[in-house]
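Below sits a lone chain in C-alpha cells, taken as the form predicted alone.
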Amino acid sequence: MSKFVAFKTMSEMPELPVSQARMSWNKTGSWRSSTPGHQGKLPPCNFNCPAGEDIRGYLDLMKKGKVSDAFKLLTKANPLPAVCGNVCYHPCQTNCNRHNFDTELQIRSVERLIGDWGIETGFRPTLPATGSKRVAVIGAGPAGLAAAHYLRQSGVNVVLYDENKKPGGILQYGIPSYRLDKDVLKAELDRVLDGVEFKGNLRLGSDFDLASLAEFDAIFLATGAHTSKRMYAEGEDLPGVESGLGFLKRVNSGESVQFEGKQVLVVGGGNTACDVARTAYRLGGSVTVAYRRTEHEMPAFAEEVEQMKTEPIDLEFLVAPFRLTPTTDGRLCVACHRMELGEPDDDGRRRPVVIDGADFDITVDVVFTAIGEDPDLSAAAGLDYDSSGSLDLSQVDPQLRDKLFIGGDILPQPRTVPHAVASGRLASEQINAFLQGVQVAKPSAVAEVATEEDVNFAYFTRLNAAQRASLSSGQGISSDKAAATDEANRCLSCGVCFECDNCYNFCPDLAVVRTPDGYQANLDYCKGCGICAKECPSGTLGMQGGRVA
C-alpha cells in the first residue's frame, strides 16, 4: 500500500539522481535484447461471435456514451442487433476473459440496448442510388435478409422472394413471441428491408423456378432448413402427429391453438423441441419432452434447457418412441424404448442403445416431432448434396450456375441466427465482387486470441457477490443506457489498446511516444526492459526477443 511521506527539511530528503542536462545523446537502445511490440491478438468475444461483430469496438464506444456510433459499427456486421440481442446464444459471453475473474460481461444485453436505440430513434442508413445490377434473393430468413440489406446498401437493386406472407423466416414463424417480441422484429425488418422489393407468398418450385430468374445478374439461394426429420416410427403419419416446426409456424401465424386438458409429447432435444414444449405449455398443455440421450447430450443451448426446466414440463431422458397407435377414445398410444448410452458415435456423443425388455407406453393427445430439420433442395433444379454432404451444382443449368450463390442453413454450418446472418453478409460481399468482376480478397490468417494470461487483472476491479448477482439477468443493462455504459466499462479490452497511457507513463527511458496511430517505442532509447508490456492491462504489448542494432 502506498504511503505519503513528508519531508520537512532538505536534510531529511534522500539522495536522488538528477540529470542536469539532456541525456538524448545516450542512445541506450543499443543495449536492447528484446523489443516491445503490439501482439495483434483478437479479443475472445470478437473471435467467437458467429456474426463477425466487432464487439470490443462497440463496447469501447459505449464506454464513451457514443450509442449512435456503436450502432453503426455493430450493424456493419449484423443488421439485426435487437433481434440477436434477444435470441443469440451469446458465445461472446461464455468465452469472456472476465468469466473466472468475477463474471462475464453481459454483452447480449448491451447489444440489445444498442439495437433498441436504433428502433426507438427510427435510425435509417442513407441509401445510395441504385445502379443497373439486379439480384434475386430467395428466402427472407436471417441469411436472405442480411444479403438483401447489404446488397442494397451497396447500390444493387434487390428483389427478395419468400414463400411466406411476411419476411423473417425462422424469426417470424419459428421463434416464439415470448423469446422474440414481434414488434421488435417488425421494427428491425422495416429498417433492414428499406429499399428492398419484397415479394411474399411465392414459393420456389411451385410459383417460380430458378430459370425464371435468369434476367437477374445474380441469384442468392437461402431457403433454409424447414423439412422436419422423420422419427421412422410406425404410425408417425397418424392424425395428431405433427412436426414441431409446423406447429410453431401455425401459432406464430396467428392461428388459435389450445391444449387445455391435453397431454402433449414432444420428441427431441434441440432448440426447436424446447420452443415447442414451452409454447405448448403456454397454450394449456401438460407437456412431456422425450429425448433418447441424457440432458448432457442435448443439442439445445444450455440456456434454453435451463429456462425450460424452470417451467412445469416433464423431461424424460433415454426414451425413444418406436410405434404410435390410435386409441379408441381418439388419443395416441406411444410405445417407447428405454435406452442406455453406449460407445461414442461419429459426433462424439455416446450412442443411445435400446434396453431389451424395458419398453413402455405413454398415452397422449398430441405428438410433436422435433428431432431436427433438413433443407429441401428439390425446388432448385439440379442442386443436391453429394455423398460427402457437400453441395453439388454440377447438374444446375450452367447459365444459372455461374451466377448462383448459396448460403444460410443450406450450407453445412451451425444453424443459428448469427451464423445465418454472417452467411448472408459474406454472400453479399461475394456477389458484389462478382458483379464488379473482381476477386474477393482472401481472408487474412486468423490472429491469436487473447487469453486470461494476457490480461493484467491488477488494473481491474473485481465485482463483489452482490454485484455479480445483480448482473445475472442483464435486464437492467438492456433498458438503461447508464447501466450499459457501466457494463461496457468492465470490458478488459483483451489484446486491444485502450489508450490508458500505462506504457507511456511507466517507461523509465521515456522511450514510448504517442503518435496518431497509437503508442510506439523509440528504439534509439528503448532498452527492452519490458516494463511497458508488463504494465499493459489488456495484453496488447509483448516483447520479442533478439538484439536490435
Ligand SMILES: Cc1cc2nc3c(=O)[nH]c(=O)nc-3n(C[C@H](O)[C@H](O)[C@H](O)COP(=O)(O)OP(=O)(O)OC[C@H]3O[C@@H](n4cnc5c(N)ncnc54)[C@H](O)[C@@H]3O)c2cc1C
Given for the second form:
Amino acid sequence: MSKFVAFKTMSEMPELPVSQARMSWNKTGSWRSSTPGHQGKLPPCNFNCPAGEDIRGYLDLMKKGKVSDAFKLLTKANPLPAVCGNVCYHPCQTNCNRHNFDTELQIRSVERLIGDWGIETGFRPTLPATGSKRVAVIGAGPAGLAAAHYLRQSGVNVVLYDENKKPGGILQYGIPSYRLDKDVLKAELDRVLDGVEFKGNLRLGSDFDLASLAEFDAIFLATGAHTSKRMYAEGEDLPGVESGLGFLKRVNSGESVQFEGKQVLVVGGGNTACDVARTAYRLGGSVTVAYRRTEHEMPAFAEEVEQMKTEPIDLEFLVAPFRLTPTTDGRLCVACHRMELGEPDDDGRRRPVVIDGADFDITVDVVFTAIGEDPDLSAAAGLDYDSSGSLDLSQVDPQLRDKLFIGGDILPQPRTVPHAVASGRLASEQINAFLQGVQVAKPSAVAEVATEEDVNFAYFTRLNAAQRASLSSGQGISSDKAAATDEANRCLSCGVCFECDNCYNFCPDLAVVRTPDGYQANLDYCKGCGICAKECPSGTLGMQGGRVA
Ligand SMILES: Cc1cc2nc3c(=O)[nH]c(=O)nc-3n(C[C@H](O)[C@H](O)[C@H](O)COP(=O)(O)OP(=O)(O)OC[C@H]3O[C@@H](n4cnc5c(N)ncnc54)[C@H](O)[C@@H]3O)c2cc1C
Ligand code: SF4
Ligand code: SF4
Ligand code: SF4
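What I would like now is the form predicted together with the named molecule, since the data block earlier showed the form predicted alone; can you produce it?
Now the full complex is given, and it begins with the chain already shown.
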C-alpha cells in the first residue's frame, strides 16, 4: 500500500533521482534560454508536387490502411491520381529526403494505387445541387478537366467544350496508350466529369466564338499548345513530313498506321519526340531520332529518355536537318548539319553551332517534326502574348474580359500534367471567388522545407541492398495495397508530427504535454535542454526555430 509523505523543506527529502520524484516543484524559473516549438516546415515531397498534393498526409493515411481517406485527401488537390500516377515526372520523389538514406519513396506508384482504388471501387464524390451560376470551360485537357470538376463540386453548372470527340486533351490524343492505358483514363474521366456537361466536336473560333458565351457567368480558356513549331528547313512541307503531335493524334484516334520496313526520322528532343519515336517503333518502323544538342540538354523527362534508350531506337545527337528533297523512289533525302555546342543561350543551355564542312545525308521514308508546340490564341478574339511573353487581354471585348480566366499550357509555365491540373484547380478557386464577389485569399508565405538535416535517421531502418535495388529499378512497387502500405511505412514524415511520443517520453522534466493541437511544451517546466527536438525523428520540433546541436 502506498502512503502519502509530505516534506516541509527540501532538506527533508531523501536522496532520489529526479525521475522518481514528483516534478511539480521543479519549475524552471527565469534562466531558460531556449524553448522548443513546431518548426512548421513543409515536407519536400509536398513542396515539389506541382499539383499541390498533401503527399505526407495521404502516406500517413495509407500507413493506417485508410485508403478511402487517402483517396479523398489526394483528390482534393488532384482529381487525376491514376493518370498522374502513370505519367507524372514525379519531382515529389526526386526530392524525397529518403533519397540518400536508401532510396526515395515510390510516391508516384502509391499515388497510382490510390487512383486505381478509386477506379476499382467506382468511387463517386457526393455532388451538391447546382445553383444559378454557369461557367463555360473551353478545352478538356487536364487544366479544363480540373477546373470543371472543382467548379461542379462547388455547385456551379459547368459546360465543357472541346474540339475533339472525347475529353482528355493530350492525355487522350497525345500520350500513347503504352504509357497511359485508355481504360484507366476513361474511368478517371468518368468520375471527374460526373455532373459536368461535356460538348465535344465543337471548336472555338470556327463552331462558336467567345462572344457566343456571353450568357455564362464566367469562361475558362484552357486550349493547350497544339501548333507544332516549324523546323525552318527547306522542303519541310513535302509529302512524307508530318508534325509529331499530329501523328500521335491520328494513332490515338484509332487510325491504322503501319511502318513495317520503313525508315522513320524524328526531329526533336522533347517528350513529343520520345513518344513519336517509341510509337513509330511499335508500328514496325526503324526509327532514328535527330537532336541538335546532346542528351544532357534534352528537354524530355529523363525517365522518358531512359526508357527510349532501352528500345532499338537510334539516337543521333548534335544533328540538325536543314534541307529535305524527294528521291526518285518516293523517299526523302534529309541533308543534316553536324553540330557542336557553343556558348550558353538565354535558357542556360549551350547553343548548338554548325560544324562547317561536316554535312551529311540520311534517306528515310517518313519525317516527324517534334521540336515543340505553341498555343494557338487566334480562336480567342483579342487574346495575345505581349513582347515579354505574358498574356495580353487588353484587346479582348471588355464585356468578356472581366469574366475570362485562362490556364494550362497557354500560360507561360512548365508544360506538364500536374502543372495543368494545378492551374485548373486554382482557376476554379478564382472563378468561385469572382462569382461570389469576394477576394481570393492570398497564398500564405512559402514555408521552409524540411531537409535531411532536420530528420533524425537513427529512428529509421535502412533498406537492405536487395530491397534498394528492386526499388531503384524504376519499376516502382507491385500493384497491391500491402506494397503501398509498406512503402508508406518508409515515410520519414519530414517536418510533420506523426505522434511517435518521443518528445513526451524523453523529456526529463515531463514538460511535454499532449494537447488536441499536438505536442506542446509546458514552459513552466521546460528547461530548454533540447532533448525533445534532438530526439524528434521527423524534425517537427526545433529549439527557438532552430535545432539544438
Ligand atoms: C506528346 C506529349 C506527351 C506528353 N507527356 C507528358 C507526360 O508524360 N507527363 C506530363 O506531365 N506531361 C506531359 N506532356 C505535357 C502535358 O500533356 C500538357 O502540359 C498538358 O496536357 C496541358 O494541359 P492543358 O489542359 O493545358 O492542355 P491540353 O491537354 O493540350 O488540352 C487542351 C484541349 O483543348 C482542345 N482545344 C484546342 N483548341 C481548341 C479550340 N479552339 N476549341 C475547342 N477545343 C480546343 C485541345 O484539342 C485539347 O483537347 C506531354 C505533352 C505532349 C504533347
Ligand atoms: S502529381 Fe507528380 S509530383 Fe505530385 S505526387 Fe503525383 S507523381 Fe508526385
Ligand atoms: S520521407 Fe516522406 S515526407 Fe519525407 S520527403 Fe519522402 S515522402 Fe515526403
Ligand atoms: S518527437 Fe514524435 S511526437 Fe514529438 S513532435 Fe516529434 S514526431 Fe511528434
